[in-house]
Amino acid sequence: MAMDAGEIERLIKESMPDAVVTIEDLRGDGDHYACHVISSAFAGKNRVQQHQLVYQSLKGRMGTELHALALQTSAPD
C-alpha cells in the first residue's frame, strides 16, 4: 500500500507546525520519496536526532505504508 506525499507532509506538520516540507516522489510509485524538512524543532539536535523526529511524526508508517524516505533536515537560518 503506497502513501500519498500529502499525507507525509500532513503528519510532519502535525508534529512540527512550523515545518517547511518539500517532497519528491522519486519513482512515481508512492513508495520512494525524497523529503526536505526545515523546522525550528531541529535546533540544537544532531542529524540522527532530527531524522528521528521526522520518523516519529510518521507514526509507525515507515517500513509499512512508506517503503523508502531519503531525508534532508535542517533548522531555519
Second form
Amino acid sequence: MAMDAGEIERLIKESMPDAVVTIEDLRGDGDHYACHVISSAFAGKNRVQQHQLVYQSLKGRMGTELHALALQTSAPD
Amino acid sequence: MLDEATKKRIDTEVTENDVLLFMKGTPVFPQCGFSAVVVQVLSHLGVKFKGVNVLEDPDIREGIKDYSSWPTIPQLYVKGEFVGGCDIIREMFETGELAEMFQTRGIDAKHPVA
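Moving from the form predicted on its own, what structure would you give for the form predicted together with the partner chain?
In what comes next, the whole complex appears, and the chain from above leads the way.
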C-alpha cells in the first residue's frame, strides 16, 4: 500500500487551497512521509483539530493506503 | 462503525484510567515505532499509565478511530480526553506543554530538564 507525494499534496490543497505543503518521503517506500502544512484554515484550532483537517482532506486514506504521516501543522504568521 | 458495546467499553476505559494509551503492543513490548515513542515520552516524564494493546482487540482497534475521529494508533487519553497521537505528543513534549498539561490536570509528572 503506498501513496505518491504529489497525490498527498493534491488532496490537501483540494480542501485547503491556500495550503503550503512540504512533503518528505522518509523511507523511499511511499508509505512513510513527513509532511508540514501551513494554512489559514488552522487559525484558531488546536493541534488535534488541525491534524484532523489534514486527515479529512486525505479522504480515508490515512491509516489505510497511507501507513505513516509524521504531521506538522501551523497557521501562517 | 462504532457499535454501542465497543463505545461503552472505550468510555469505561478512558474514564477509569487517568492516563490511557491505546497502542500496538504493550508498554514493555511496543510493536510499532510510533507507539514506542509515546511510551518513551510517558516513561521519561515518570507518568503512570495503562496501555491497551489494540492488536489483541480488533473491535477496539477500529472502534477507537471512530470514537475520536482520529485514523491512527497510538492514541493518548488523559482524564477521558483525547490528547493526540505520536506527532502531537512528541511536539507537546518538546515544547514542555505535555508536562504542564499533566500538572494542571493533577497528574504526577517529573518536569524534565530540557
